[in-house]
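Have a look below at one chain only, the form predicted on its own, in structure tokens format.
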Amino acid sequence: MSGTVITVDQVSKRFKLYSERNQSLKATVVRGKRSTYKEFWALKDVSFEIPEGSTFGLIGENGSGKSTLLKCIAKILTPDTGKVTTRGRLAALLELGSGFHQELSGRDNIYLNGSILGLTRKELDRQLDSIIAFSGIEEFIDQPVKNYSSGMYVRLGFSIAIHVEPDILLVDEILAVGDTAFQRRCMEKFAEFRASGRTVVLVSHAMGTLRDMCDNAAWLQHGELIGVGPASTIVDDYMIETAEDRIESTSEIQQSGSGQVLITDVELLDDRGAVSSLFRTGESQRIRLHYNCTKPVHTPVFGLAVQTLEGVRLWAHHTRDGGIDIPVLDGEGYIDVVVDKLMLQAGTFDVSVSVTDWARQHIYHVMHDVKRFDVQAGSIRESDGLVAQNARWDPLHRGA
């Protein structure tokens, strides 16, 4: 690294939020008075450094300023005051399909698209093979944007951006829409990045990405800046100060089942028994399932599961597998399921339960997404991916 590639400087962004507007001149003359509107500050005096050839997160729940601030630093959006500095060329991927020409074909956008980034005519003759193979989608390269799926707008709309070979590349939230293959292929393609000296700046929700991918990371709230460091410390901040939130938050949770069993309550218990939603790894974690039974019920069979923010499942497990014969329930009571270690790395995980016959056949309650747990760091700390195993390295045998 050889210097700071971008400087947030004192930046404050306002929008004006109006609950009246005249539509026209002539609205104003008629209606005789001005339209009326409240001052929404989106960011307030936030300043921070990003280092070139470092990958930087912002962090922030919904509203915070994330964007608004990415928006600033790509100068699509002006401060109200202070100022951003850059220096190289930028390439800005915020929102889905910006550029591309609903009519025209995914090739036809690519030399549009390109040009907006400022790529010329040979640059992108030269590039338009690799940018098609990157983006996974030559079936369709000639067929018009508008019939696109989501995925396929991200997929290509992020392939011309990098293929720019910018200084500087700003990512938002957009590419969650990209399947497995094609986010593993970004993650490749941002280690080459920061290999050749090169900046990302990342927006995403996705804690335990940001801890791995990430150098240092700001974390914003109510377009406050909060704090700025290195990524692993403001995430795991981040986590702890939002714990609390999530346990009070609720959500219309998807259910269905015929009724004869109903789980009235899920709770996660972590090592000293109380209810939390912030673990870490390595440690235990209990999940407690409360029910209720009317009538009895023979040989019911509890189970449940943990998925990513994504849908992701990476665990399930219930009584039947887990050696508990009920030969007959009824009335209330609740049941635990026990995890010694906790093994999911750093991330946000949701679960999901239920309660069906012994063949697993006959659905008595289901709840899909019930809780929502957050994991950080713990005493086991390993690289990346979802899970942690546990591994260690034997010593380095040189010769035969």
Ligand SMILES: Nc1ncnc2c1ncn2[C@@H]1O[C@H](COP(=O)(O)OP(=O)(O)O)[C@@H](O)[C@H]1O
The other form holds:
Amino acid sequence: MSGTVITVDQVSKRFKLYSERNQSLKATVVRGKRSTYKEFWALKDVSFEIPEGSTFGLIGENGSGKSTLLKCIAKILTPDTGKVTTRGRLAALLELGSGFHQELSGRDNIYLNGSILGLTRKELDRQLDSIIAFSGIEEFIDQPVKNYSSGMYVRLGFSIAIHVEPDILLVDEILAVGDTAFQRRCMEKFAEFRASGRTVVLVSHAMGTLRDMCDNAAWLQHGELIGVGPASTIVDDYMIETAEDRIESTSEIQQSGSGQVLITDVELLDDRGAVSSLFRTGESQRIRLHYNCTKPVHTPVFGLAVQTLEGVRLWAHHTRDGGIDIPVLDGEGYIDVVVDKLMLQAGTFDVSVSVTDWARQHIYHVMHDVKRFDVQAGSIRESDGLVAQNARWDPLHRGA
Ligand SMILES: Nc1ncnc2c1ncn2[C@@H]1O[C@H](COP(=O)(O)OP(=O)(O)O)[C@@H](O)[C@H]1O
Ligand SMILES: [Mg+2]
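Can you now output the form predicted together with this ligand? The one shown was the form predicted on its own.
Full assembly next; the chain just shown is listed first.
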């Protein structure tokens, strides 16, 4: 590491909010008067530095100015006051599909995009196979990108961005649309980037990932910098402050089943019985499954599983293994599973739920990643990993 690679110096950015609808240039010109607008500061006097070779996270609620700040760093937007200084080649993955020419094929877009990012035709010829392979969309590479799904845009965009070997890589939230296997490969790439002395700036809502991956982080709120420092500290502060607001926001829920019993809601409750999305290692967690069935169903089994955002299953449990017999289910109600001491270390986790027949063969309803929660280090503090074991060290033993 040798000093600072990005300097954000007292940056403010103002947007104009026009009060009249359908404000067109023509209407303004024809009427010959100024249009009326309100000023709105999306960034207010933001300053921090990012050290070379580090991974930096940006956190904050929707609308707090994260994307605006990334665009200022990428020089797509010019701040109204202050300035941003960067050193070296910069690649940015900001909005979905930005930088792509819709009518051109994926292959042609690799050349177009790659050359904008500073690679020569020769370099691109050499990298082409590797770019296509990492994107994982070989079959579609000669189709116009306008036919691509959002996941395919992200895969191709990310693959191009890493192959131009930028000194600085800016990544907005878009990686969340990829599947978990692709996300994992992206995380590996970030780690490689860091190891080779490159700098990554990342916006994400996955607090566990940010905490693990980033050296430092900055927290924006209504365009103002609330804090900047070690990622673990900033993420913890942010989670405490915003726990109630973060209760829901996992994307589309995948679900299936025959529907004789439906899980209508899933709630995560803390020690005090309050709905929460923030827990601590060693504290209790109650997971409540609300159900509804219109006709009686005999001997159903409720189950749930907890996994990491990368899809690693950490735990699963169902009522049959738990010794709970439900002879018949009818109407509405709920069932709780109680974890007395949560043995997960700090991170972000997803809960999946199911209700099946006694044999666990017939699925009435299953919902994947229906709730997301964060865990913070609590009374049980262990150094690293996914699970806590509440282990202890015996005193040092000297001699044979
Ligand atoms: N081009 C624009 N014109 C007007 N307002 C904008 C523009 N871009 C962003 N904003 C506003 O600026 C604020 C910050 O937006 P953004 O940087 O996208 O936040 P975040 O990425 O943290 O969700 C929001 O209130 C948003 O509506
Ligand atoms: Mg944004």
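Numbering follows the first chain given and starts at 1. Values in this document were obtained by computation on a predicted structure and should not be read as measured data. Between two forms, the rigid core is defined as the largest C-alpha subset superposing within 1.5 Å.
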Exceeds or equals 2 Å, Cα of Ser354 between these two forms, core fit: yes
Cα displacement of Asp45 between these two forms reaching 2 Å, rigid core superposed: no
Rigid-core frame, C-alpha of Gly151, shift of 2 angstroms or more between these two forms: no
